[in-house]
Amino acid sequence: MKSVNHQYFQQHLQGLDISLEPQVLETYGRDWTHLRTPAPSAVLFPRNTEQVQAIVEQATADGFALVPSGGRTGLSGGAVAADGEWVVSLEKMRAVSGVNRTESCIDVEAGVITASVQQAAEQAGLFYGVDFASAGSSQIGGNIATNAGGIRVLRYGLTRDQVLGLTAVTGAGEVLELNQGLVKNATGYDLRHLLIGSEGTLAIITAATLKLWPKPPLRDVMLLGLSDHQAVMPLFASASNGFKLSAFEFFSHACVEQVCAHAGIQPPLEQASNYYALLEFDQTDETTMLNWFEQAMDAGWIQDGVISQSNEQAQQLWAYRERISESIAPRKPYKNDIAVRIGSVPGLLEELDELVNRHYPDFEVLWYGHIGDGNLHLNILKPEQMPQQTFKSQCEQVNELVFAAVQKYQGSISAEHGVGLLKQPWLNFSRSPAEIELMRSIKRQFDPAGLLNPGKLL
């Protein structure tokens, strides 16, 4: 591989913004998860498709590596360089050509802001369906590469189901249109959705049309302490019965003490229970929501709850749980990101805390997660002597026996953080041979050169 330099760019990729600063290859090297020291050779800035391929045909010539990078929040590790690749970065394709009130769509390219989506699909009078802590900073391009879920999955569906058409550059140069922003089109393999999770081992995507949902209600939140974890999934099935759900979370008192200690806030409730549940729903009359509360109180689900009365309330009370990742990020925590059916929630919740709890008696355990789509969170906190190899290590000694749980109830050992490089050495667990060798193949014909992020995924 050649070395680079200024004077390599000016001859072979006239008018593309690059850096080889030191401080700008480090930070465009890594993802949230911190796992390697980031050392690419390069960090490239596109403004459009165009200078996209002509980078993917400038490394291929050359064999330089390319790892796509969007916003960077990733927890498996799908962005990192480490080992002299060139870092693409979306960051100036943010390109809006505003919202298709007719059609309820929206074209943008890879590198907007997932709420700057949000946003102007609000200013339109519509709603984009995608929420998650990160939307802030998170990318498109990345939500679609990996994607991802978030807090509202239960009433408007992953990154998937919002993507309408895509814009992608495939490893072998090739610019592909997909979809095209169809409804229906049902001429032959949809390769839209094969881009759609690939973590940019297939193509890097550079546009995308999104589709726009109507305005939703106006909603209520209510914030509610569970006398166990198995009152989680009679309590779901309830609300889902009783209410139009937008959202039915999941979190311990672990994850409250760190909301509160971090954020100096009060704990929500006056008397603490082991477990919570946040629950969004369409805005209900008054009387029908303190009936199901008595029933549930009644049922022996719950011990104490909070409704919120206004706007500014609600905010307030998902600050308990949109908080938590911010909360526990200086402790560095290692983060296993599940999903099995939802009626197998409670199973594997008590056998993997068992066995957390048998492995790890020296640390402290959080879990939270999006009951309603089966998804836990298991975040493990290093404690503060430990090195960071070390404990990154005793972790992974017990990601086989988390993983053998998962599989056993037929579930995914990655919900909505990708693969990467974290979870590659366990796809296996949730893929079979055949399966793999299967994605092995689709990855050959989308980069034979093997230059898409290599080691992420496969």
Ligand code: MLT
Contents of the next structure:
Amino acid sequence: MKSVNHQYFQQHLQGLDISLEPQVLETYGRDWTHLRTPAPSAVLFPRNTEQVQAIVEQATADGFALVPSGGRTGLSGGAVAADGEWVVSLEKMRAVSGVNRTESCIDVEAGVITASVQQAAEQAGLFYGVDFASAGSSQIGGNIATNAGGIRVLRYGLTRDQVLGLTAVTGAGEVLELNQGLVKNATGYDLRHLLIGSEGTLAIITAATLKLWPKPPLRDVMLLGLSDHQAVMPLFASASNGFKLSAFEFFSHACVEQVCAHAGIQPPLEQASNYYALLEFDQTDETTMLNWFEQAMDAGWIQDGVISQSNEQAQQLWAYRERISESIAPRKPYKNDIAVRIGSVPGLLEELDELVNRHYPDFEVLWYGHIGDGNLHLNILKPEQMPQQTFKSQCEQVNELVFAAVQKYQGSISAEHGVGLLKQPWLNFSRSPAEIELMRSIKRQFDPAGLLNPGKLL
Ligand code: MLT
Ligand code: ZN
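Mind sharing the form predicted in complex with this ligand? What's above is the form predicted alone.
The next block holds the full complex; its first chain is the one shown before.
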């Protein structure tokens, strides 16, 4: 590993904020996975695109790898720096332009926190369509680099669907201004979409133009208790026809237990169910809602349910879903983030249920996910006495079977968390050899020296 010191940076990257403090190196070298021991050699804080370009040029000259870094809330190790890299934190690039009401969009720098975009949109009477539990700390650049999904994909799509324009610095040091906020642009390959979801392996995103939506009408939230997981898809089909859904989430009772213990709250329903669905939809009249509820009861899909009567109650119901991840984080769960087409969800659920019962009889298994868009999070908790290494290798063995089932349905081994370091060995379950080879050659074009986020994704 080459070493660098303050003198080096003063000489080559004058005026740039940098840190070589051990504590800072440790903090910025890891993400929420805590996968590897952080060991970057420097953390750099550019303030504009030109400084990012200068960093790329200097790193190329001296052969340093670069790890682009946002809020480091990732769950696949995409922002881990464990091998003497320079971490390029975008957190000092937080400029937000005023909302453009004529075009319903906003210009932001990459380090802007997701929640700040949501707030800016709201203040202008508009709406940013992407939301998830880590919205308070994740950054727009990271969201774009991982094509973040979340809880409202059903209505507004993924981060990809919000990006009207992108500024980025490639691994070759070129500044690209992509699509410039245009709605229509039929001039060949849309490189913007190549960078979205590229996990910092092709370019460092420095700014974006994001689409905003009309302010949504008032919404209700319904939390329903399901007798078994087979009820979830007929329930979804019926709810999609009955309501204007903006979210349809799913979780098992084990998740409710974890959230209640962590947050010190009571379960949502008097009678516990094995599974739950959380629906968010545009407010509708009470008769429609009650009729639908009764039909769902008669069909045997649901056992019980509660409907929010105020915004505050809606937030309280959301907590049972949104706080699952933070509740189980201290147990260092083995996480799966898989997706299939919605029509294949029942078949996949059936197979996974059987697999899990056969192979994980002693493990606590938590099911949750954004089932309305085919995305399921399967989390396995380590038995307390079991050594971490034994747990990990057992999970990895079962992983092969889980991913084989996903492959059978032509699904994705990473729906919204990205590939990073964690899912990289299994990329071939979702991508063909020809696709992977094309991805490699694209990487070579954007990043000829292979400096950007090495070891991630490919
Ligand atoms: C969620 O859906 O809660 C997030 O993707 C985080 C997680 O899977 O733990
Ligand atoms: Zn999720």
